[in-house]
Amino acid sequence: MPTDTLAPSDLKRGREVELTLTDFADRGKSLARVGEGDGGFVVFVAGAVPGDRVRARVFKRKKGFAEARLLEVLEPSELRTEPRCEYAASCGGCKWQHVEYPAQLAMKGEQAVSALTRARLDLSAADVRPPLGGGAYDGSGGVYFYRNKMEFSFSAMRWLTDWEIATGEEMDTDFALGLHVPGRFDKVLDLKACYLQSEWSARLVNGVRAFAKAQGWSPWHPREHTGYLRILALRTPGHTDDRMVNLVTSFYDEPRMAAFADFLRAEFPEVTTLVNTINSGVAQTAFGEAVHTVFGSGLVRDKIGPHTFEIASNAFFQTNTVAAEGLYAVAREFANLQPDDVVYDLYCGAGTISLFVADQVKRVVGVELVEEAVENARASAEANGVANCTFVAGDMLELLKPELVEEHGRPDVLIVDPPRAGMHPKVVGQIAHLRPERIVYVSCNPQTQARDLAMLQEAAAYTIEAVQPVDMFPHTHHVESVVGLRLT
């Protein structure tokens, strides 16, 4: 039953329907509208593109919306393209490869701006810029092989794609090394190719898989919580030739690591450091209770702007080096920095933004909860000869008080780059009380950014001067948003 003859009452669970998709939606989905009145009843379809006419099966029905599973594309949209990766339909790494990149970029720009307008923020005086992404950073194209860090999971529960099943070949389902299937913590695709990090890293993944299977090493079983191999984490910096392999295992086995080191030296001599993280817990993460450096320094180096950063296996660093430089350049521009400015960089992490702006201002004060990140920031400032940055470790609620201002001076500029959850309402209130002349809010979640800015404008008279969406992760639904504000 096509969209124009459907009524919302037809959208029962299990029903097959024809839908014409009209708009992008959140998290890689598109939507169709069924019926009349107030925009129609919304049906979300993952894997579809606005302009597609599709056959789909309803699998969820709620009061305000339904979700349907794509069965067949009857008429493809002009925005649709053939994915480069054969795993694209099953993998969670880059779910939008079937969408032409200019359309992805336009959608992300709309997503960032609409979050602000839905929060009733006034953009009438703002310079709302087209989204920045892909080759806009450096002319490289940058929509594949853009990540400097990847984590590939080992699993004793392999997921077979439809096309793998269709081959009729007998496959080993007890060993996989790759990425998780969306929504499944237990199932992992055994990836033979990946276009997120580099061709070299894909070759290394295939080599490590073959080596581990030949050695008889057991992969992690996510339900039984057994097995030796857990995660293969790779760091390939954007601006140096350093290469890190971090093999995460459930226990320490020195002879095995010696054999693995010999394998890497012989087959992948480009690896500059090998570390072994021990994670004996239940959660499948690359963090653990111990880190052993097997060879090399245990670090890699990368550059953002003129500064070089040392990055440990468990340290945070922007995953897309080239895009991070573009993002930071926007933040610096929106801050309108002056030589006598005191800048507070809140949620500063390892201090990358702090150091990026330091040469244009009098002083930068970075505030961060994670002590290890603050230690990295201090070390990077010293290594790069930056003397006007001070880094403070602690909870933002406790630190952002008059005592901090008395010690370091009232900020002229505030740069905030909080986690996806945004800022605590009391922190927003503390910022309003400080009343810095300029604020730059960098966010990986436009919805929480809009919420925080609405609270800020209720407490103090700030005007939004500029908005810049930034695509750090092509072929995903994620978008960064940079907003510049000025006290009026």
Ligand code: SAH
Second form
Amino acid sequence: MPTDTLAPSDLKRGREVELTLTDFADRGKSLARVGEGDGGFVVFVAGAVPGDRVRARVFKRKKGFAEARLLEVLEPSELRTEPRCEYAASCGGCKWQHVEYPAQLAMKGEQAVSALTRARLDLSAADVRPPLGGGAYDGSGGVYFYRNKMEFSFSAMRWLTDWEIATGEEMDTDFALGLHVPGRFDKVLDLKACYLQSEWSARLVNGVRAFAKAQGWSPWHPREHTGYLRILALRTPGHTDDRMVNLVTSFYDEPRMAAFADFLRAEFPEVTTLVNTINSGVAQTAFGEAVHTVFGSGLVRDKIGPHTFEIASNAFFQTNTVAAEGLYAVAREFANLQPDDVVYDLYCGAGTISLFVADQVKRVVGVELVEEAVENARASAEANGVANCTFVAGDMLELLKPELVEEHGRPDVLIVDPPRAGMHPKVVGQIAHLRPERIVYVSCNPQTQARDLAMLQEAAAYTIEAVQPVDMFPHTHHVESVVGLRLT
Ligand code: SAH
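Can you return the structure of this protein in the form predicted together with ligand SAH rather than the form predicted alone?
Starting with the chain above, the whole complex follows.
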């Protein structure tokens, strides 16, 4: 039955229905509205696009919404485009590659702004800017090859795409090197191509796969927790030619690593450093209990603004260098910096924002939980001759207290860039208590940003002056948002 003749009661589990999608939803889904009443009954369909008419099967039915699996696109939306990557429909890396980029960007802008308005924040005095993205930062307009870091997983459980199965060819399903299927820790696509990092990176992935298979090295088995090869992590900085290969293995094997180094030197001489991280734990991450530098310095260098950063295999660094500069430029502008300002850069990571604003103000104090990131920040400040930045390591909840202000002075400006979960309510309370004149909230999650700002405004009178959504990761569902506030 088509949407216009469907009633919410028709949306039973297992039922096949025809739906016309009307809105983008979160995480690669779009939604249709069934029936009358307040916006209708919402059905989410992953992979569908507003304007599509689709055939789909209901697989989840809750009180407030349903979810259906896309079976067939009957009439495609005008917003659709042919994805560049043949894995796009199955891969967890890109969720929106099948949507024209301008429509992706507009959707992300709307998501960032509507999160704020839904939290009843007053934007009447705000300069709400159109979303910035897709190479707008450097004028390139590029929406591919923007990542400076990728982590490809090895797995003994290969996931086959529909078209791989349709070829009817015999496939080796015991070895995969690629990215995960969304929501599946155990299923990895064997990627022969990926357009997020570089052509070179894809070539390297294919070369390493062929080499490892020829050597008979076993991939990690995500259920049995056995196997040697775990992750191939590549760093290709935006502004230098440094290239790092970090092979994460479950144990150290010197002869194998020597053979791997010989292979890279011969086939991929562009690699400037090889490290071998040992992770014998159950969690499939590139962090481990030991890091061996096999050749080169064990670091890559990248630049943001005039500063050079040395980045270790396990260090945090913005993954889209050029877009990070664009994001930081917005944050700096919204902060309206003055030469006498004391700036607090909270959740400062490796201090990249601190250094970016340092030459315009009197002093910057960066606060960050991860000790290593703080060490990186200090080293970068010193290496770049920046003398007016101080970095403090610890939990914001413990540190953002009168003692910090006594030691470092009252902040005129607060720049906060918390993780996806946003700020602890007590931290928001502490900020309200501090009452800095200007606040810039940089966020990778507009929902928690809106929640935190609503909480802040209950405790202290701030006017939202400007909002800038930023798309740093085209084709993914991620969106960043910068909000500038001033004490009223
Ligand atoms: N501003 C940085 C990093 C932002 S990511 C940049 O632009 O690169 C968010 C940072 O918050 C991470 O580095 C994370 O380690 C840090 N963080 C998370 N929880 C924290 C806490 N409770 N206290 C202090 N820092 C925290």
